[in-house]
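Next up: just one chain, as structure tokens, the form predicted on its own.
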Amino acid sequence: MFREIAYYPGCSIEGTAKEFDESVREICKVFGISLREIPDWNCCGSTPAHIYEPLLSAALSGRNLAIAESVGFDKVMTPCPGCLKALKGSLEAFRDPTKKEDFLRILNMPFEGRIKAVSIVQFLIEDIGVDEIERNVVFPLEGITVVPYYGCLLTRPPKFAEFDDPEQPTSMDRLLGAVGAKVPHFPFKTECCGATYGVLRKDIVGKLTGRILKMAQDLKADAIAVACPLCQQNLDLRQGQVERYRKESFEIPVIYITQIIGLALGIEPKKLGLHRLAVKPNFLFEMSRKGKENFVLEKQT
């Protein structure tokens, strides 16, 4: 069944999570889901210039929302959490009594607030579902242990989220049983992994991150799964960082939650951008090669 929706991919997603956006164009074209970029789309500001001026960061992304709205579409998609709570926050404004006359004044284009906003998770759940992505499954990732690691922004706050449970969501969990994967319950799933100050304090990285990675490591994980691309740069990026800060070795492979459903469902691992990632998941690649071996044997015999 084709469908089209609105995408907002954000600025990130062209740059230092390039994979992140092609797992997710990769998977949607399996369930029939076309991504339509919105046009002529902008930078939502994210954390600065919600700092320097809210109302203005607020009609940044409400030109984004405008425009999609324009265009005919109900729900706007994207990938990144940052970029999401930007684009609710823009909802937020526009619904405020006290706020809505300014926002509107500085947007200076028609909007109606009738557009919804969601994430990449919330979309694979809500609009795809859980059963037919299970039962689009090729190659189950029966034997892998994935600890999924939600971080700070993509269930929180409750009132910009409107999805899942805040402290103790399952969405992610729920997505990588229907692959295979082997959940362990995961209670570092919205610790904080200290991604703003990666550049200026990277002892307090050091220590968040490291209790991250070290309770994936005590439960035996293969690889945590993420939803955000600061979280998924800083878990990976920064592992040999926080390695040398903490004296112990990790190598655990940080891998989007698209790129590990799209292996599953029989996908190339380059057209995942698996290869983009710092600490390369191996046995990944081995299960795919290994899967599509059976399967060609399978379908000749």
Given for the second form:
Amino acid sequence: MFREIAYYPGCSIEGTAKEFDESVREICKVFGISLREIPDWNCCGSTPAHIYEPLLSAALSGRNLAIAESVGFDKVMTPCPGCLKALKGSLEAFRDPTKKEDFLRILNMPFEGRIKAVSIVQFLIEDIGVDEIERNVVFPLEGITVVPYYGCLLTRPPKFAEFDDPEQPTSMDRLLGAVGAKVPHFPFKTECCGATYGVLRKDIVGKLTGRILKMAQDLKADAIAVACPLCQQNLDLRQGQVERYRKESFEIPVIYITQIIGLALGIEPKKLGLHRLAVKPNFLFEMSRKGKENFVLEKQT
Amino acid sequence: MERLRTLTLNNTFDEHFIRLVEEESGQQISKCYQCGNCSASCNYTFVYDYPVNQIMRLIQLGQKAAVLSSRSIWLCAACTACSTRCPCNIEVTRVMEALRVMSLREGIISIKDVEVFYEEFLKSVKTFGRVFETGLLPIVNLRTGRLTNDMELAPKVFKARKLHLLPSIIKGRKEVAAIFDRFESWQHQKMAHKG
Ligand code: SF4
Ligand code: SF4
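Now show me the form predicted in complex with its partner chain; what you just gave was the form predicted on its own.
Time for the whole complex; same chain goes first.
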């Protein structure tokens, strides 16, 4: 199976979420999916554009979709739920008869609105499939407890996301299960982490991210799996700030789901960017090293 | 922190405001029957001045000034928990979003730092076509007067080789700037139209 799909990395993927990009690309390779970056893509404007006016956000994302369409794609995948929201907002503006005309005027590019936008999680579930992933596991993560944190945008609001259950999503649970991890029920699956307030309001992130980390700790999780650069930043990079706020220590690695899957598929930790995480997942490095040796041994015998 | 404010509802009732919010958000505000589900779902109530169901009620009562100058609308993270759970299918997040746009337009935004952050972000997008994370934080810190904010994170990010020293500049940055320009003139037209 060889397929090509349009890829919208987004700005954070170029910077603080580099390892998300690396791991997405690596696992897609395993399944014969070739990711074609939308040529000369621009920033979707994120929350600020949306705040100034949803139509500005729609038009900025519209440029990316229009380029992807002109190259001949009918589906674009993005790892970032925030970017996904912007891409979908643009399709929504196009379909809304009260907005369409203004949207097209601001965009000022040929746009057909036939392209579909999906997250990496949706892509893994629907286009690759849990079974296919399970079949390709060479190094099951047995004995490791991972809690899935979906954040607020992946499955909400339902009308917009059109994916999984908005209140009790299971897609990430299933993906983690497929690679052999133990996945307890995580009650804070979809609670907000504090979003962009990390920069300006340490009290908000301290409280909201704090209770997510605490719950993970209470469930004796070895790691938290995430699928959003902003969630990752709050939970991992800001973990020290949260620890100071709560006067507690956590030391819980917060790992992109694609990194966890990649590891189970036998991809080297370094290629997956696991060394770039702020809280180091040392146990995974260890397991990966041992696992590799065992794996080679098994094959020889 | 002023949490309790007394409003003389009759004196400040503004009927036009109700219609404007309905129009801008595309939501029927009168459908809200104050069940409180939105507030119960909202993770941000602890920093709000009015919980989100009270914002809905204040709109129904035409309380423009109280609503548009509230901190709540600027602390909402647009997590859409409220929209997902409203039994009347009101997209409450949309309402909050429309209120932010209106508060910005009227220049009565309650939390200046947020505005500075958003402004600088968009400037970066308009100039380069993509956002320049490394350059953004120092400017925001300078403008908001908290120079050392988040600086302790820089070495961590730098060590992981995630820090870009130069912005990523796209070829179509003029096209992107033109989108901003067309948007701005569209906005002016709309404003002029509304009077
Ligand atoms: S959940 Fe809906 S009906 Fe209930 S108070 Fe909130 S907006 Fe009103
Ligand atoms: S969208 Fe805003 S108001 Fe609604 S629950 Fe989330 S933070 Fe609260």
